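One chain comes next, on its own, written out as structure tokens in the form predicted on its own.
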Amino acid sequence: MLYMLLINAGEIGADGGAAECTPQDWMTFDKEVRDAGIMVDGHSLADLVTATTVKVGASGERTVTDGPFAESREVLGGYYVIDVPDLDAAIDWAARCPGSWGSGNVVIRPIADFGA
């Protein structure tokens, strides 16, 4: 079955990047998911102020605004698709990834088969 990991920013540190892991930690996780052989695809995101959200009303108006500025403070910061048995299996490799710990989260998210 699929899943998508999505992956949320924790603390991020003076240089910019994750302060709770570092980046031989995530060459770690993504070495480790692509030699089990369960990953589909996975891509981790631009910085954030490179994002356009756009929102399209009742009556059609378009409005696009630069940044995510969502009422939250989470980030998401990259994903991952996995291909694994079951909801448990997503749940081992989502606590093995670096995204995880500390102050950032992974949210699992099945992949809707249409059958299309």
Contents of the next structure:
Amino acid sequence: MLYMLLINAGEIGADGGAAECTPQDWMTFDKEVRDAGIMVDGHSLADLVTATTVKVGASGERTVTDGPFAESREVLGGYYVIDVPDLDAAIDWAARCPGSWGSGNVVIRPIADFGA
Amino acid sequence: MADRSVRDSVEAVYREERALLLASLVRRFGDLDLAEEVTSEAIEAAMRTWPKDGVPSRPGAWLLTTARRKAVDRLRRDKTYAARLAVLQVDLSRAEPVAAPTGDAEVPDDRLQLFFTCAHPALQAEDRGALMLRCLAGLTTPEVARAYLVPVPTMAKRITRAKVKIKDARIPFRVPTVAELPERLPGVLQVLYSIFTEGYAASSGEDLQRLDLAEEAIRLTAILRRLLPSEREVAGLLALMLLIHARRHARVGADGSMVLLEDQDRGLWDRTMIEEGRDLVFVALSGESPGFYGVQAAIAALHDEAADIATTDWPQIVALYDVLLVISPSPVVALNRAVAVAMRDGAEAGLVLLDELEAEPRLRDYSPYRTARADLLARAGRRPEAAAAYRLALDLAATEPERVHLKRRLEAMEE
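Output block for the form predicted together with the partner chain, input the form predicted on its own:
Everything in the complex follows now, all chains and molecules, and the chain you saw is the first one.
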């Protein structure tokens, strides 16, 4: 079963990276996911200042704005798609992901299966 | 055989074996809805055939075989299950070379995994108890709705939502490993305790107690105790429930009003239940680092053993609350400790502690806190202050019997 782990960034350190884990932590986790053979997809997203939001209104007019509408402090920083047997396994992987530590969190979303 | 006695035995089987049957089918087919449907169908089949053919020697095994066959029939008809069936088919043919409805196999006890599934932390807290009452206690959806005092469609929606989450997010039907148990078991116990407290002290409504709900919680906890005999906190929780439930007949006056512990007729307390609870307290507290429920049960046992409020072992109770504050610090524990201190050292000593808790946001609108403060002020002879405190408590009281009780106390203070 496919699960997407949505990594919501926690506090940002002075260097612009996550404050509560090191690049080494991420590299270790990434390697673990790959070595376990469950990695389907995953990317780290570029800095938030590079984000652009597009909305199309009822009459078809486009609105393009800078950045996401940040209604909360949670900002999606990256994601993994993993293939594991059940939610407990996905929870275990999410707990190992540095993104879930400290002020960050990881949201687990099963990927819809339309029986294709 | 007369219809009536057959119906009685079917009902007995239903109560005893439904959860066992359901759990076993969930394990086999990994689908709660399917398991529930074929469980009901198997019970219906029993109602039809047993009056003709007699009740089989092992009714549970008969039901399981019948339900399994119905499940396989359904899966065959349902294309989306075809792939899964192919896997199951091999499994089924291997496990049951002769699947006669008179099969003598014991129904395997898979209920433990159902406990952990129903109490899974990924489910909404309010749905966990409902799911447990539905799947493990075998209550119908209208019965669960009545238990939680919500409309039937609301409860039906909640149960459906929980089942969809289990199925679509694939919450596994499994028993946690020994390493995971310390993390997962408290959640299960919490759900059972919340079912019990909802029955013992209804959060709203006309009646003070709903005994059927408290009894279901005790029954489920007793099952869990059999399934996890070495977990001392399960023993502790069961002890706590029994020691509180033992006072049920003394807690309500003839007019339905609440009777406080100090005014209860202790002759009405259920001695057998107290004995059972006490024995479990010894189990719960044997060994190192006692647990939250074990210590609470020990406190309840001290109350239940005392002949009256004056001879209750208050120093020991205060000491146990001290332990509890270390294991699980909370304003509510601190409140109960303050009341025990008042019993040991006098009302003024308790009031000093209660006033220290005044700033706790969780206690500000908590009616037991307001009531305790009013009672201690009354006991200390500070009548005008007590009257004001009773008025505050009255505003917060959740049930009618509580309101009646508080009004009486208020009037006594105003005389």
